[in-house]
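In structure tokens, the next block holds one chain alone, the form predicted on its own.
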Amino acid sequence: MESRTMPTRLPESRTTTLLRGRSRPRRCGERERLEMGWAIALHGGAGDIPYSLPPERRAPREAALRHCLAVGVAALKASRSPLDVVELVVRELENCPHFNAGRGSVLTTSGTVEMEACIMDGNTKKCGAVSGLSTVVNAISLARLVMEKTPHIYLAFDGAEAFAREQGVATVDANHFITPENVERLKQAKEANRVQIDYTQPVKEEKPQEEASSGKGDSQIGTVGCVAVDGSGNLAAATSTGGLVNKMVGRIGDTPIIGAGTFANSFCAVSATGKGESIMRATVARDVAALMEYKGLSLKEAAAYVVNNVPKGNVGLVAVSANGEVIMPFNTTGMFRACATEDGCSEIGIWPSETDCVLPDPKRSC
């Protein structure tokens, strides 16, 4: 066989890995594949999340992750398809004002909302994407309708809004999405004269760099995504976002771009979060799948290589493979994330050293 050099890996402290199927207790991160089973991972955004994030800001986000993870696990246990599961979970995340999607979407430089989303089925590679939404309650469901009800993949702005009305999906007045918190966040970003990545604190250039992570967390919301695999190895991915704070009107990020922020095939399903421009340049989601398909790398190896090759502080992702791996790497300060597998292992985490592992059986170690 032709020899190859293994790609550089991320520090283990910034990588969370779960694997399904085992014959003995093991720690999360050990690679052991004995049998198929369902698995799910989701994220609530990556970025410069300050370690000083106060409890009143941290707790509701962790509670939302736990709730959404439970919703996804229940759906998988009920034999719902991975496509149904990721849509369901992302809808729940969109309805939570604590994340940058749906109800919590951030504002453009003009103070408006322009939401985008994407969903993809791994088996068929069918996919749907939308951008520039201002009235649709759940962008991810409209993306699925684009996939299933049109000959196209991507609809945006007025065309997407018109399609939403034709399909009878839930819509509201655009002011519904303009929350006091995001008005204040836009004000902070404008004062700092910057376009704001998820979770990064808005700091004026003349202020010391260390202040960038010392805020109280008033701006701590982020893009959402979910990936899932069932016991037969069927995969799906979904991502939804409001984009960047203070972005130009009409800007489109990585989330709805197939292969950038969202991708699924027969090898893996990936949902990315972070700075969209960096994710698009690196074709993050597709590159993970390509390294598995063409180089024979494991999901952990592929994801580590891809994340390492994006400038530091710009990306995080969640991914599952058809044969059992679950991975949640990031090169930012933190990433709100959660995952669970059929064998009973689940994790909720924010920072590299803050991964909670909970098992239903106290005798089993994760």
Ligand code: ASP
Given for the second form:
Amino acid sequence: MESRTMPTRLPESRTTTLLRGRSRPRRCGERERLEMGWAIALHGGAGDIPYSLPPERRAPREAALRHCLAVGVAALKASRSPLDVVELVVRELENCPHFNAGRGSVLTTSGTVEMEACIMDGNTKKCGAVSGLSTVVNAISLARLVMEKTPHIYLAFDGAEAFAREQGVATVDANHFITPENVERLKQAKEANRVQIDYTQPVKEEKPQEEASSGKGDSQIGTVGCVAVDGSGNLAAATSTGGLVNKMVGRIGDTPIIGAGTFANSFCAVSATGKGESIMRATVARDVAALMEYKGLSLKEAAAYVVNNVPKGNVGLVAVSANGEVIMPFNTTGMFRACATEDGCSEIGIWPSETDCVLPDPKRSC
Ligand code: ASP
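Switch from the form predicted on its own to the form predicted together with the named molecule and give that structure.
Below: every chain and molecule of the assembly, starting with the one above.
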């Protein structure tokens, strides 16, 4: 069955695309494979990132993105599997206090940390997820252990912490994650009566609970994620987060939910960021893959359709396809992001890019 029906709503989201494969008509569910080489994309969160972000806040995050991208590229060049690569990169991002994962995790309404993460292998569709971690240094590696060492997919809270002890992964006192910056973020969120997708300056007027940042904010940090594809089309995705500032104790977001914040199959790998409740309602990551598989859309078309159907200001994602296409769309003010491909394209960005890269001809450089 031929199925190239385009979505009724055309792409409006801000996007960065490295489209390297030549398209040809495909049958429903058929995967296009163009042997385009490896590709990688990563994010450090989407949100209300003001254009006025001071250099002292911007520079360390850009440096971290650059460093983590280099780590991922080196691993791909060394022929590490995409699964290894996304875990490695997300560990680096977790260890960086500038992002909302691992060391930089934001706090619950009780001032505690509840980290969550998910990893997925596209070929096998094996996946692992964790929630409610308060002592594990690298949640993403525990998620991988859940995938590889248990008959289950998802462990949370006490059971996940006990599993971490059993596996001997690095743990620290929970206070390690309760940084002065995150205490201040929580204080400001409480003053403003907000549950935030990231750090937002308090606004004086009363806002209902569960409201995302509004455009007046000073977002600085965010969930982290990475997607990668190797030269043979093997795909993997990983996402890790501290969740929302001032979230209820026990709240689980999109990040560890397979198909919401994280998904990979033989078509694409997706890692999302933004307001978890909106991302879960839209099954963002799975919908991107499903539009490719069932509707024959390109990664760019599928991701644009999905992002544009989530309320504005609520979502961003990074994704790669089996044929090496890279896409980083968002409908928020900005998204900390970076990508690179084997043929030499590389980009680091925060806000919509004037040099958004669309390369229908793989021979063109960006
Ligand atoms: N999606 C995350 C959550 O809702 C937050 C983020 O992406 O910054 O837990």
